[in-house]
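One chain follows as structure tokens, the form predicted on its own.
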Amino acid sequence: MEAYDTIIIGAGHNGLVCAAYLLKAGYSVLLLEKRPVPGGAATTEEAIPEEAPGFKFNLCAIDHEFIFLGPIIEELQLQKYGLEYLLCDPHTFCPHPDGKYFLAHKSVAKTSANIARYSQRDAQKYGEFIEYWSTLMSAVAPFFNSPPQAWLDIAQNYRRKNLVDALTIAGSKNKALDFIRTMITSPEDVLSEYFDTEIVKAPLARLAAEIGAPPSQKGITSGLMMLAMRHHPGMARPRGGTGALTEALVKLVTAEGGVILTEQMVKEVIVDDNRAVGVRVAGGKEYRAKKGIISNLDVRRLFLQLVEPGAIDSQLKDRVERRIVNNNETILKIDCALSEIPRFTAYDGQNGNEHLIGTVLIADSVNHVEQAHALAVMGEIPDANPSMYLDIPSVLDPTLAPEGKHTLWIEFFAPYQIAGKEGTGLQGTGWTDELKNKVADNVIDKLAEYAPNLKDSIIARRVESPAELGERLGSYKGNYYHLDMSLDQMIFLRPLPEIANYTTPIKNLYLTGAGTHPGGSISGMPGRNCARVFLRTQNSIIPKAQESIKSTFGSWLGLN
């Protein structure tokens, strides 16, 4: 039996991230990933060879945002293995049905002016909104770069900067509460208590949703962090797609002396005396873990399917099923070789394509991003009047397409489970090929009505249902986070309190992935934070003299 320090679970950007750590502290490392190219959600590919040869598609992640808050790139040296970031600016451009357009730059003074065509208020308020949420921001990044219940590590994070933003945002007490209130409260309800017009409300809905879940519901005021991290710290792809990303992380682990296998579907993590030792893949291969086993797998699937029934006890067991939510909403992804470049009618042309360069929204009011989440948790599809995110990432890199042609990324947001359809189609969720087609051909027929010559361009296309993604990616019900980002669900709560600092009650089976703090997204932090954790459970005694009191005193105590 082949025998290494750690196994990971999963080749996601996650999972290799944290195997770069562990590989620099010294400790043998093996990935076991189930598809044929690691990367897990961060892979662009060419993904439809036959149709459109030299087209490179992301078939999930796109935008990076958060990956610039931490030190990842910096710490691993990533630019080394050819890694090359590309800023998108302008970031974000949403044109509207009335010819209007909201245009933001990653200057917040060009995007106000922009907005002050159409109100000199927005305009104002705008500039309020962006610093207000950026200061929120910088206050509460210390939390993301430590394990979420390491308090001393958290502290030591914070610099001046930090300290003074956290006292702007809640260093009083009508400071604090009002900061609790916005909190709790819903996307749609502060944005209405900042703008009037849709042409504002409308694209900053749309992107707070991207959350996964309607701007109505409270709790997930969270995701209006997203476009203030557009202008601080920016938004950038690799040049090459998000590939590139998993391509450095790939030569950092392989000139490490890590090991990756592909095709190697983890089926069971073999259990022994309440200490995870190894696990078995499709085919019964077994591959011994001397030190830990770190699962970058969502932790319903790892605790229901690949941990044996009596490893936990039936109480954690029934709250990873019954306590974690996923509230049926996920992606159906539409990738699309053209053969010439959108041309949006709203756009005066002024500048050429540059608000093409970054994220294009159809998002004509809120109460159309309302629809567009609130439909699909419902269970319902909603083409009727599809709301979208779509990319058309060949304007920033060309390497990703034949010269003069272009690629188009769309997702839509959809139910992974079709009301009134069960147990028919893909996985019983109602999903076929001809449902999907339909619904992109929908999409795509609203994607037409602001850009004219879209469908005359497409020379072939890909469309992926929240089944077939779920599949693919191997994440529960679709839902490419793993779990909801909603308030209830983050930082020292994620997945669960008790298993919310990356380790589980199985001796040396550890957690990372988007399942994790601080969630989804192309970040790298639950990778670093896992390798930390596991790093000082290798490293201190602190581990040891908790277990020696607790087998001395362990029945005294009640621990036993």
Ligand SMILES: Cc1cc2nc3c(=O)[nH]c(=O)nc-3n(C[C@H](O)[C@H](O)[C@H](O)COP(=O)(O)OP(=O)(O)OC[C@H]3O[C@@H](n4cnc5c(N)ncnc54)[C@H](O)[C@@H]3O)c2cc1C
Contents of the next structure:
Amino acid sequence: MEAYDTIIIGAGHNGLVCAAYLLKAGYSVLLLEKRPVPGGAATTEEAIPEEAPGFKFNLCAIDHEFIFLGPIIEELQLQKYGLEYLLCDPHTFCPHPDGKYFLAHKSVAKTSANIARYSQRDAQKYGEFIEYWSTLMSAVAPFFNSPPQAWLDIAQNYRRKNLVDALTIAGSKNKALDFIRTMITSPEDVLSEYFDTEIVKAPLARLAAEIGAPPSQKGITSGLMMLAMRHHPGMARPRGGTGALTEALVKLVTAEGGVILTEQMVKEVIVDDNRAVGVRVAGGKEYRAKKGIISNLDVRRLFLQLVEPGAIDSQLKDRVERRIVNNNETILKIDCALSEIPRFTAYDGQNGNEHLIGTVLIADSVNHVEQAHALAVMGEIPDANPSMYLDIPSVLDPTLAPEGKHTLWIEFFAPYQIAGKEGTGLQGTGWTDELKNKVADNVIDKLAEYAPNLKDSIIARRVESPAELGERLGSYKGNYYHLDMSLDQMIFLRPLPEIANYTTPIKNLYLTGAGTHPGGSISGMPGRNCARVFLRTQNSIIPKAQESIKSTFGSWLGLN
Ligand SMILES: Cc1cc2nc3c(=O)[nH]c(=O)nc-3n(C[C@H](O)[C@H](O)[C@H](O)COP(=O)(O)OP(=O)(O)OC[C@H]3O[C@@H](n4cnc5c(N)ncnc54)[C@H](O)[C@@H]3O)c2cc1C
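If the one shown is the form predicted on its own, what is the structure of the form predicted in complex with the named molecule?
Below is the entire complex, every chain and molecule, led by the chain shown above.
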């Protein structure tokens, strides 16, 4: 039977990052991935090969911000493996039906100048808003790059600027209390405190709600950092698409001797005497792990699908099943191959296509965004007046489409389970091919109101329903962050307080991925943090040397 020091279940970008650190520390690593390609929600694929050859689509993640808050790219020297980031500047464009538009550049001053065309007050407040959320981000970022209870690590991550920023945010009793109040209120409340105009509030609400809930929901204000991060450190995309990050990680992992096997669906973690010792994949083959099994799948999938029920304390099993929250909201994804660039009537076109370098948001008002999320949570499809997030990635990176052509990436929030359609359609969710295409037609009709040449320019399209997305990723209810990202499930509480440190009560069984601290998105931080915890538990500085001494001289020294 094949044996490795560690087996990682799932080759998402976090599994790959984790593998890279373990390999560099001298451990042998096997990654088992269910799909034909590694990367999970971080792939770029020629997904419509027959109708649209040469068009490359980011099937999930596209815009990267979080990864720049940590040291992974430098530590793993990913540029050496072909990773190159292209900065999105401007980063956010939101055309409105009345012909006005919000256009945010990396420069806050330039963005404020754009806003000043509509409101002097909001222009000034925008600077204050970004300053507050950027300072807050700098104050908490050291937590992201450490296991949540590793106080020494966290302290070591604090540089002078992080400390000054922490004091600015919470350096007195009143500031600290106000910070808590800010975190437990809703994005909508904070936006109303700062701004008057929908032209500013609507795109900010839309980005904040990317955390996966309506902007009126209390406890998700951390979503407001999404826009602040686009200014500092900035938003970028790998040349060649998000899959280029995965490719760089795969090259590194294989160069370090790691093994990645695709089309290997792990069906069971083998537990012997409360110790994880191996895995069984579909078809029955077993692989042994000498030191650890690391799950890139969240704890719900791990404990409820892959570990036999008797191996977990029933109280913990209950908490995993019932206390962890996944709301009903996920994504209906539309990818289109276009013969020409969409022309948005709201933009005056002074600077060519620069407004299409970053994200385009269709968010007419905070209420529009509220409906987009609230209806989805309740099981209704918000396609009567769709709000959406889209990118035309080939504007910044022409390598993604044949010359002169473009790709269009549309994210439309939709329910996983359609109310009233339980037990029908794919996985009993109510989603059928006919329905997903009807919804996609409505989304494209709405977008065509802003960019009238769109419909005639579509060469081919691929529509993925929430149920199909859930099947592809394997996550519960197609959750793109594995588990909801509300405050009650973050930092020391993710996924549950008793298993928030990447370890589980089963010896040698570890957790990583979006379902662990600091959560979903392209960051690699859960992978890196988990590797640090794993390496510490091995209690050895040079484990490979130790192993080789043991195997060579073990019996002579009486170690075997
Ligand atoms: C449509 C969409 C758009 C997004 N857009 C963005 C964005 O623009 N920016 C951003 O930062 N984030 C975005 N995200 C979120 C981000 O992509 C994810 O949070 C992140 O990629 C999760 O990475 P991960 O490695 O933790 O998990 P995953 O990528 O989910 O990896 C888990 C891996 O495990 C595999 N697997 C599952 N079950 C098994 C099994 N039983 N056996 C073997 N393998 C298994 C899966 O196939 C997968 O490869 C988006 C997500 C989606 C779905």
